[in-house]
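A lone chain, given as structure tokens: the form predicted on its own.
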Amino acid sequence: MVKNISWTNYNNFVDDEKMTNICVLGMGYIGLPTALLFANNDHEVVGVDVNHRVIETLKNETMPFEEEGFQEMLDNTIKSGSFRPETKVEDADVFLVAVPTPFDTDLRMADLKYVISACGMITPNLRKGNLVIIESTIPPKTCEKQVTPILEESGLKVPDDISLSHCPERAIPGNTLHEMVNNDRVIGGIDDRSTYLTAQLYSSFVKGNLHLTNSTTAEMIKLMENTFRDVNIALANELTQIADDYDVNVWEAIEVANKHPRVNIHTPGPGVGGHCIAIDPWFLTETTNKASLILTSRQINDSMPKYVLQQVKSMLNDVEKPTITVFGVAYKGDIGDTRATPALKFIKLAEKEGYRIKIYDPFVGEFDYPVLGLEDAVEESDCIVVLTDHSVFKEMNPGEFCGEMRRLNVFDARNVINLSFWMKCGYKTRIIGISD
């Protein structure tokens, strides 16, 4: 029977345990901010990347992409050298694996290749005391069935010589800084010494509240968070349909709804993107047979892009060979993260289609098609389609360039278009969720 630990014994494990050498494996969006929260609160920490241009950006003390409140902390650490920026792993006192984790699509499982890889490089560096933190969003039992085996590799033994914890992030890109030092954090270690440790270390920048469990309840944790989100969004993607077929606007229904002080539906969507809510629900149906709702709901949102193309498709039918803009191919508003983009699926499916894509996102540089400036991005363009809820698109004047357009349609799948306004201008408009 699993039990919470509980902090009643924390004194008998840390009271003479400083470990403050620190080696972050993943200079990536979890990996970089975490390393230099711990050299910024009196921690030594060697940042760990395989990835040559990332370990050099750092080192000419740039941050390799935009996140409020780091770049400051990047320039403050290295400086004082509590921060260091290298490619291979060095000894240390704690080792801290936060690489990716990706999906692999073709067999619809958590890939542990960067996991595994990044325990096999600290292996010939282990000794006698020191601790092992993953970071990095793993199935349940993978501490484990398979950190452990690999760490043991060295000679020593789990967790008599090694300990080892899980100690999943909850922190959102666009609010990295203020989400990793007022969240509370899950801690869960192989054992209690384990757990102690880990929590002792966090301690030192984390204000919010540190919850103690086991690796694998710890490892579930993080997994049941996102897959609560990814199945409340399916219900919204779902009600929209069920209200279409029946007139209702569903954003006024479910704001209603919502007043219920025991509801809280979602918003709907063109679907779900990101590294988490759409891969995380994933990792917890690799193994069992018993996930039917939560397969369902990956099935219902994995299929909104088709759903807007089609609402889209509605409003051209008389156009030919038309050509879309969409507009945003963020995941989420006023970040230029793409990964998991519901809108890359919508585009593929309009290309299939024979639609023309142009594509406008003022806070993408790279993404799999060419992203241009508005004015090119509208020109002799039929229909504007709304996929990322950012900022601008609710402040926009559509009357600015509805000049350089052949017809004024626009989809908003977000709901964040000023409705009355683009229709003052002459645009032809749809909101999913709302019928004409």
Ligand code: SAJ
Second form
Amino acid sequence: MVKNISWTNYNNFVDDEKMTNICVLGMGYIGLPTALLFANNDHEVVGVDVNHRVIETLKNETMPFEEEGFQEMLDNTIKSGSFRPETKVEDADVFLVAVPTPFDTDLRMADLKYVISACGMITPNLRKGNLVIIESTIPPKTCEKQVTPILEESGLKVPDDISLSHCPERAIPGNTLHEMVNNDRVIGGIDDRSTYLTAQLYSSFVKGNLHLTNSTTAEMIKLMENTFRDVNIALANELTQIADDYDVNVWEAIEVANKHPRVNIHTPGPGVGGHCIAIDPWFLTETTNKASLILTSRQINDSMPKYVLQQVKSMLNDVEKPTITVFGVAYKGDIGDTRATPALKFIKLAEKEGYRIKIYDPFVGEFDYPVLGLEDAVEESDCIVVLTDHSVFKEMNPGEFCGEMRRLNVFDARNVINLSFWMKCGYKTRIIGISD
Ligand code: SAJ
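Instead of the form predicted on its own shown above, give the structure for the form predicted in complex with this ligand, please.
Starting with the chain above, the whole complex follows.
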């Protein structure tokens, strides 16, 4: 049963355990911020990654990615010695695994190779009394069935000698620091002692509530949250297509429907990207044959790049081999992350139609296709297609580059552009979910 933390109960299980030294495996978007927060809150943290380049970058006191607030924390904790980046696992009181869980696209299930390998790296350093925490997103029963046997290769027993918990991260990229500190956390131990130890540890920096449960429930809760969002976005995307048939402005309809106290329809768009929302529903459903709504929602969201392309095609009927400029390939606004971005599918489908593609994204450096400066990207273009809700697109004045374009068309798959600016310049405009 999920219960709020009770420190009375907690005292029955935990007797001032020493949890000062933490070894965090995986210095990515979650592991590194988590390591820095512990190091900033009275722990001695070793941050381990098998990628030597990442460790070198950290040793030079540079964040490998941008997230507000963490550069300063890295400077301070490296200087004070409370955070040390290393390539090898070291003895510790607590081992925290925050490595990626890739999606196996052929099998449509979680690929646990990094979690398994990280647990294997810990095993030689395990001592009686250690706590192991898995933060990586994992399918239900992974702690019990996959992690426990690996840790027991040490000769120690889970949970008698080693405590084990799942404590999924729930912070949103772009606002990681605020959400890691202020969001509620779910903590699920393999037994009560594991749960309480983990709660004690996270209470050093988490200001939100700690919800205590068992490991399998925690694994499922994390996947349910992201699946809820995926299904809700799919509903918005399906309603958009239905509204188009009725010539209804779906944005207005959703806004008014959401005034109802118990309705909260999400926002339609060109599809769902990132490493979480588009993937976690597959982790939840990989061993069940009872999922239908969840899988249909995945299909709807995956079909959105095609829907956007159909709309763009209808604007360019009379143009032979059009050149289109994609505005935004990041999977969402104001970040440079392109993991599983729906823009990639849109671009590949458009190329198959014989379109020439140019890309502008002020946040993205590296991508599967060249990312150009604004002027190059719009030169001789027949249509701009907005796929990401970057703030810069909201106030962009197209007057500055009208002259570079061959034809003045814009399709906005995020409903972010300032229509009056574009219409004033003579653009033919279309927005997803708003019929002509
Ligand atoms: N999107 C829509 N319509 C919406 C909301 C989002 O089309 O109404 C699209 C976005 O454009 C993006 C994708 O969905 O392509 C996912 O973006 P997101 O902002 O919904 O989520 P992520 O993947 O950045 O982060 C999610 C968060 N989960 C929830 O909000 C339930 C975050 O709290 C999790 O920590 C993160 O997944 C994770 O790591 O699991």
